[in-house]
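Given as structure tokens, the chain that follows is alone and in the form predicted alone.
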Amino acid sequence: MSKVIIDCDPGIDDALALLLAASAPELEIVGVTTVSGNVPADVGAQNARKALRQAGRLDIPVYMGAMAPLQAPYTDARDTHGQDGLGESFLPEVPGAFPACSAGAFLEETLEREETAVIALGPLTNLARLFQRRPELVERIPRLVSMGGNFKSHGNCSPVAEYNYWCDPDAAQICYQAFSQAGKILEMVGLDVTRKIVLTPDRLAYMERLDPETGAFVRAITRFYMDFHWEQEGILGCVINDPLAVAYFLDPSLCRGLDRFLAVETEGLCRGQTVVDAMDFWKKQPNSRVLTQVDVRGFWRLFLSGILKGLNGRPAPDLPEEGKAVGKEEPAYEW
């Protein structure tokens, strides 16, 4: 069993993913952690209580984070996640206090103990401050899997940044240098992958007939999330990101691609920017992992085998074929 950390800023997508976290045999979720990102860090740590509500997980203790990016102006996602962040569906709140300590004591405390691994689906910000303070920590944290940036595909706030990244650049910047200084390797899901996660309307209308509660939870906070990418992206349906970061933490034979030196842009036109030395021109050590192609039904299964209860452990049945499930053959970049 893992120990782990996810560290998010629900954020639909988010919530998702909390949902398959939490339902993981393999995972042992220490604690959640919270960034502005999405949302505000205080309106996140609501929604993710939610999410483990859902699960049937507040066992799990929320932790409030940074609530602003180390450099760059605040500009949240709730043109995308809605004013509650949640599509709009304005659940109820989980009552109860959180913890008095914040996101960033509870992670070095966590790591000085002992080593954890970290989901990031949010901006970098908390890890950024605390590497800042604690460089060494970075040794304590065997895998660090961040959804976020992009390395063939476009972006999905500025013509080449992902959200995440541009967020808070400065602090996805301090990451990758913190690997790239302890010869370690960020693994990082970018949109070259996840936008081949969509959840259709007939997919979320199998999840229903298959277990009607969750289905009934995953349809109030998509709506908003199917709407937007309808009118803004011509997509029938929204891409769940942040749900492959947690589906490749548990198997990462679900996704491929290539080690390489990486860097990100802070500022500019290209903020956020994910520059990815593909072909080794400034001959350094990898400190990244870039997934390019991922197994789309493999995430399914994996994915409506996690989440939906009315299965009782069972696995999902597949699902109707859609198309190719991996991305561009680039077989001299591949690991």
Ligand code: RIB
Contents of the next structure:
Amino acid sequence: MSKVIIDCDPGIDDALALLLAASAPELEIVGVTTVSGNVPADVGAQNARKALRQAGRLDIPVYMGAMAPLQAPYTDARDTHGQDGLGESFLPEVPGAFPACSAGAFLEETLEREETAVIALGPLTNLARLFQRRPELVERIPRLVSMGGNFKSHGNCSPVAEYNYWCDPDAAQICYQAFSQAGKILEMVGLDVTRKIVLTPDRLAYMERLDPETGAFVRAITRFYMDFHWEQEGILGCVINDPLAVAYFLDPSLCRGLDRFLAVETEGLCRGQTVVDAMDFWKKQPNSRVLTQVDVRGFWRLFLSGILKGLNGRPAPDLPEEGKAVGKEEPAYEW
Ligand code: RIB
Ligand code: CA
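How about the form predicted in complex with alpha-D-ribofuranose (RIB), since we already have the form predicted alone?
Okay, now the whole complex, with that chain kicking things off.
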């Protein structure tokens, strides 16, 4: 069992990632913390509870975190995730007060008590604030897997920047700097790999066929997101970034990448850009594992087997990919 905290900004793909994490027997989710990103942290906290309710895991506590980035003005992503942050599904709220303890206090107390991994699915504001207060706590995080950034992929909220690191670039830079100073590797699940993970209408239909209840939840929260992808990029489906960060945490063989030094631009035209020193110009010790390849079929097997109750623990049968035979194959890493 791995002890883990999931820091997120639910958000449609965050909610799907929480479904996967909550279904994984090998994870001991010590708590979920929210941060302002797609939606403000308080809205995200309620949405995290809605996802945990769907997973039958309201035993997992949710703590509200930073309401604004460290310095940048806060810009949400409601144009992509809907006014409610879950694709305007407006699911019924989960009753009950939230813990008085803030996400920051929860992170600090937990890491003081025991080593805990972190899967970060939103802007890194909560973690950056923690490292500013208690830099030594970096040592208490055996793995930090962050959905964010991009290497050779274009950005998704500017030509060169991915949203989580654009929303709070100072926080992202503080976290990579903290990992550099500690001589540790921060695992970056960026757009180079997550953009290969597209929930298509046929995959959604397959999910509804195998597990109508989970399928209905996924359809309810992704309809808006699919419309957004069609209008913005002409994609028939929607890129679900965050579930890959959880899947990769569970099975690192799903992705390949480069250990390199990385810094984050914090202002100006290229704000939020992850500058990866692929050719080692700066002769600095690597502080990041920049993922560049993903076994897409392997992801879908893990994701669908995890969240579809209708499978009763059986592995998800392969979905026929365009032009590929169904059945046992070597991982199909896509560049
Ligand atoms: O750029 C994609 C990331 O930004 C995802 O984590 C999405 O949920 C938003 O937080
Ligand atoms: Ca997110």
